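Presented as structure tokens, the chain that follows is alone, the form predicted alone.
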Amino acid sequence: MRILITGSNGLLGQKLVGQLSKNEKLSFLATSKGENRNPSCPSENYSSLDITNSDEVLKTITAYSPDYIIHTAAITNVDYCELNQLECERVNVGGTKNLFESSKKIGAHFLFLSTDFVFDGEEGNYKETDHPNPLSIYAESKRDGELLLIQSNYSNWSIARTIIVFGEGQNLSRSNIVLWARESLSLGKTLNIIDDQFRSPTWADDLAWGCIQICEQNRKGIYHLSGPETMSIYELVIRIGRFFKLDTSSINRTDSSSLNQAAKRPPKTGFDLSKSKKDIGYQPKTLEESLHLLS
């Protein structure tokens, strides 16, 4: 089985590379724009790929001829997307279209990484069958990416939605909330953390495992892959501090209105994981179980 990964320099991409490297039954090609920034990825398993260049995409996919494509590459900075709509659409929608069209030409299974932000957050703990209602440019771009697959007459695809992915990687372009909170608290910084948004933080290794299982088991359709606990961002940071035995007295409660963020966020997401648990055996770690592997 041959798997092509996009966004391999990112956190999830690096976890996919790490797990695929240990599986002798699977071969892979890791791709990202520019040079390989993951020292754990062998150079012979890497190719630079600009997903917005349709000719380059088709050439790369045709040459490697993967059985599965795991598409993780995206602009995920929500506020940046809000202020740079055309770039967001070009990468998140246009890039996805290029990859999906090329995957159709060779008959590959296309797995698209999406987000809890496709929902408006009025309910929380969403099922795969719940109706999306995106609130931001970023969320709309992910929903539009989903619709490319859902509305196609090509059925060999899957969508994996996830929430706040965290973990450790190498030479990452962005940090994540767990690493940021641990570092900030260790430096004694005062943190103003919102208590009116609720999420299910996801251990990147669990998410990578789930994506690979979707491929290995040839599952199709939409799957929700996140952590098992839904909590406020404030509770998340408090629990991170307490786990690492850091002083949490500098953490102050605030609400979303104080942040002046460009993009609107859903107040409460979280996923019902019943389908993923039943179909692929997904058993994500709790926050503390994951943090133990970071320490």
Ligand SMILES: NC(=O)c1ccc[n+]([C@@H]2O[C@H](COP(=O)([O-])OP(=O)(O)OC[C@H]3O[C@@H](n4cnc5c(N)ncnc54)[C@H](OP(=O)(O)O)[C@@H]3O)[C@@H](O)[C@H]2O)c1
The other form holds:
Amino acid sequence: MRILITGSNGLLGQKLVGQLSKNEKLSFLATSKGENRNPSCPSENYSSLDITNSDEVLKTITAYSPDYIIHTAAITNVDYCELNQLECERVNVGGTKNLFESSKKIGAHFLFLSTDFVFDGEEGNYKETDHPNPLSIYAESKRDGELLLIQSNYSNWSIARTIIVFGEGQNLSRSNIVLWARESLSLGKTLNIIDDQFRSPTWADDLAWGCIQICEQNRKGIYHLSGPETMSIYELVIRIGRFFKLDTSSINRTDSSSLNQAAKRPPKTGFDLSKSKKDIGYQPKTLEESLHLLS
Ligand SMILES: NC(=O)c1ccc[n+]([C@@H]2O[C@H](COP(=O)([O-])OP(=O)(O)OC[C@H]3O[C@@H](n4cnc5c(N)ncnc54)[C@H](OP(=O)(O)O)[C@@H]3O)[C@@H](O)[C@H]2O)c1
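If the one shown is the form predicted alone, what is the structure of the form predicted together with this ligand?
So here's everything in the complex, that chain up top.
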């Protein structure tokens, strides 16, 4: 089985490369914009690919002829997307369209990474069948990507939605909340952390495992893949601090209105994971179980 990954320089992309390298049943081609920045990805498994270039996308996909495409590449900075709408749409929607069209041409399964932000966060504990209502440009771009698949008459696709992904990678273009909180607390910084947004932080290795299972088990449709616990961002940062035995007395509670962020966020997400547990055997680690595995 041949798998092509987009966004292999990103956090999830790096975890996919790590797991696929160890799986003798699968071969893979890792792609990302520009040079390979993942030292764990062998150069013979890497090809540079800008997903906004439709000719390049078709050429790469036709030449490699994968059975599965795991599409992780995206502009993931939510506030940047809010301020750069056209660029966000060009990459997150246009790039997805280029890849999906090429998948259809060669009959490959297309797995698209999406987000809890497709929901408005009024209810929480979302099921795959719940009704999306995106609140930001980033969220809309991801929902538009989903709709390309859902409204198509080509059925060989899946969507994996996830929530705040964390873990360690190499030469990442952006950090994540766990690394940021550990670093900031170890430097003794004062942190003002919101207590009115609730999320289920996701260990990147669990998410990568879930994506590979969707491919290996040839599952189709929408899957929710997040961590198993929903907590406020404040609780998350406190638990990170306590786990690493750092002083948490400088963590202050605040609320979203104090942040003046460009993009609106859903107050409470979190997923009902019943379908993923039942169908693919997804068993995500708790926050502390994951933190144990960080170096
Ligand atoms: N991280 C989260 O908390 C989170 C939450 C919900 C959903 N998701 C979704 O999960 C997926 C993976 O997230 P992640 O955390 O691994 O993201 P990430 O670390 O930001 O990686 C995304 C990768 O996409 C690449 N990319 C951007 N534009 C590209 C283009 N035009 N052509 C090719 N590659 C391009 C980036 O390249 P550069 O490194 O060169 O910029 C980056 O390596 C994304 O689709 C995201 O929307 C993530």
